[in-house]
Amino acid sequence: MRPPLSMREPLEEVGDALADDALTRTPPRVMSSRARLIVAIACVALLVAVPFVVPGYKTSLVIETLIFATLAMSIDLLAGYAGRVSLGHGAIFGIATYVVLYHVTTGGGSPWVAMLLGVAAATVAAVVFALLAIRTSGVYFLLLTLALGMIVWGMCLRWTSVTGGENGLRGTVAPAWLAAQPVFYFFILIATSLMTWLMWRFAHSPFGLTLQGIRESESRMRTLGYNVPLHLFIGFTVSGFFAGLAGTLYAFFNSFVSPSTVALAQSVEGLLMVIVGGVGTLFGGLVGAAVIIALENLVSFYTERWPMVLGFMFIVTMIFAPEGLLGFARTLLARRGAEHRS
């Protein structure tokens, strides 16, 4: 993965060439360190307060949304950190899910060894897809990714020995103890906090890093000494990792699995939610999947055409945030530190 010792002195001029490249691109710092510790304590404080505040279906929005926020950051370590934008991601959350409520409902067998069971098979999907997709790129690599997934989907509908076809599984799996709501929601909001831990501290990790390099220039990388060929592969394994994590946290929550969660309606939500909150930011993921999820359920309650207002805040977003939500608003803040100065 590393160039040899031999190689590495000649390479130096090429590394800082690329670390300068980084260091240009690199967004100003608008929020100071205090800043941002008031900001994180007030967002631990609401996340805290809901179950509290806004009990029932309100509570279960947010449980829905902290679910699908951790498949939209798993998505967006491919697509912002990578570069590769995956539309296979729904199908590995999906396939998570149905082995635990195979395992539950049909087996009779524990939660817990359901949950390692999903996401060794949603991990064991990753790495299919990331053998067949890393040699690919660009628009190639998201065709690839669509096919793979539509492979799957077509599974889910006609194994229905397993799968239960259309009408898809059902059952309760998580444990009793998870049965109250503010229980079941702390259970998530622990689980997905930690994931959301993991899959920063990878984006920003040597590893991670040299993702973004391989995002910016492959032959440069190569250039460099690095199998960037293996590198994807690792990357596109720990992403499917935790898609196939949240897809065990989607089975406890909606007890229910169809082909429809595996289908690519489940991909494009995932990949909007990135685009929306912002893509290469990881966290634009939690405020996309919050907005998304939210016009979800607000406008779906005075018209039946919500599809068509989502669509049409999806075409607004890239016209006058193409660098999404959470980008969009770290622009303002850096340009109104500018103004302070100045």
Second form
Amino acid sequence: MRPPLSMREPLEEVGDALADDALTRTPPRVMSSRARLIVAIACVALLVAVPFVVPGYKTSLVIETLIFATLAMSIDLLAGYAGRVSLGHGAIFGIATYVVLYHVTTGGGSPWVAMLLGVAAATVAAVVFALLAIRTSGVYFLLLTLALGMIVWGMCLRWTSVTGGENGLRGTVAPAWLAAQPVFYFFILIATSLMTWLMWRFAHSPFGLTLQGIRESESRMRTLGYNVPLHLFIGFTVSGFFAGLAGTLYAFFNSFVSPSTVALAQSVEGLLMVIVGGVGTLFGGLVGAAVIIALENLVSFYTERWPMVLGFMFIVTMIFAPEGLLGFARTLLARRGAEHRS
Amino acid sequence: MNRRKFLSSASAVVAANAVTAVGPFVRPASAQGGPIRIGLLAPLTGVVAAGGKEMVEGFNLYWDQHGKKVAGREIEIIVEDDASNPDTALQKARRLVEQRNVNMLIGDLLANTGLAVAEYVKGNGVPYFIPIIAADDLTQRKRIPNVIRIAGYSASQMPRPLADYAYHKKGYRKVVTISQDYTFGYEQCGGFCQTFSENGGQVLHQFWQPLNTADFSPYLAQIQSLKPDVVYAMETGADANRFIQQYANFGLKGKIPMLGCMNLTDQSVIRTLGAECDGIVSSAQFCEGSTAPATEKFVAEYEKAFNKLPSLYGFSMYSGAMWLDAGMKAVNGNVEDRPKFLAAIRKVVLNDSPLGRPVRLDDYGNPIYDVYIREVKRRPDGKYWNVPLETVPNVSQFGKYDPETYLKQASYSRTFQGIKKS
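How about the form predicted in complex with the partner chain, since we already have the form predicted alone?
And the full complex, kicking off with our chain again.
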């Protein structure tokens, strides 16, 4: 059932404004393929150099960035492509982290089995979330995923015998051969790159295009004969699967999980990364994660009022670059390209 | 860089790391002579920010009074905000150790933040001191050699003397407990209930309420209908404030006496309260209304510096700083030799602490105290504070139990409170 127009319009417009990126509709060639190649090689070279140039704490920050970027991108799969903004992905992410730590520390199992179980648990959670939420859109979808996430948080907080309650679960997860930082860094880099590529493939597959179609007009897609709920269901599940994968990596990295990992704040932070980077750009998640984590660390170096500074930055971003940093950069490049041609 | 070159350089780095990983406890002595860097973690934002600020105040007060120098080396204190969040605490601990090269970490307030940092230092051997974190198992079943509770206490340690006092001195036989529903509460109530029931007392009911309960009326009504001799309340922060107020508003004050954990009547809570907190009895190692000269001196100095009575947070971090000072002096400032430094910290007997009585650690890294049974009283100037009723000497975290036997018992939880069935 399509809600009356008056109820749908404002939010969809907000969603569109966020997602309305020239790129996702008709991807313009903002850069020549050669320029793209150069940028890609530069990025790879930069990422490979990290553990050698800035070993220690800064490398661990980059690891954290990569993991959260994956979470952000999984949120973007839904928010940017299907037009469904989820506030439950932090919980899906955290479920995987909990399962991995529980299996390894309490159960004494192998980390790789734990990883499989973690991803499976997150995917199952995503299936449940999806079944309940896909028939809604806009603010209803937002609130439903928020509520589902809060249920997970409440369970983690109160089911003390399994989750350790407020204190959480602790223990080294990563196997010994991953203990050295550069090795661990490359493990994370390869894993997250692979996931990014898979997500990119997914978003740009014919199936991914149907999600974009649903974002643009659900009724038109239905008229064209697409099973809209099924497509959204699959989209949500795939997105949850990647969030879960990111969650298992986080368990490897952090060796610790507590209810704050599944809390609303985690979902919001993931979403903020998407918005700052650019909704519907996929790689915007990486940019957003890098900017937010870097700023958090830089600003808190100078003032204990760092949350205020971050909040201010979000507002500024929203006013001057509502399409996100990556979207903004693309628009600039496109404009320059147009000037060149004319 | 071609692939082969990259691989060989990568493996070289890996090998180099493997070599350094062999001896995480041995640092090259070349750093010696520079300042001693202390990483202080405190929640300056988030739900317990008020307590976090007092932690920093207490810690800095000591160094301001005594000069930031030990054995000829400057003391450099680097404060980081853990945001009352374990993930942030972990991140900040990493930054302090890996980027700021601190020699040791101290602090954190919430148990979950402390446990997260403890897990991290377990891997790299950095000394970590926890004057505020009371989680039992950090000095019991899951103790870590380089995590020491200087100037702190473990959660179940303090309520035991109070349970004895309630049963033997006051003649209470039936208790109802109300507590915040998390580990710190399970441990405090466990300590109280186990001792109280083993003495012969009866635990009628235990209420576990969610953190940040705004309205206690359902609990208060049930407490009244259970007709206990006494209530034991385990509340911290704003919950403590609300519980004490509502207990008085609902007319239970004066009818059913209230006992509490030390946090219930800590200055951080009763500072803003009036007559409703009068007469609550609790137990703690510190009692700001004590007439011991050392305590009086400390309280006066603290009041002068910050215009308020010291809370547990300020006091514990002040004593913690004193403890570090003594430990660092014992190794002549050579904190880079971690095993020696940690051994020195363990051997410290603090004679000049604000408690006015010597304090030392047990074999498990938790202090042994003479515990005050204390009551909230009005000071002549109208402020409320805790004054001592009596003192129970030499209380360790194991109470009257044999440590090895005690450690075989399960950790306290919502389902296991050590209650002896009579």
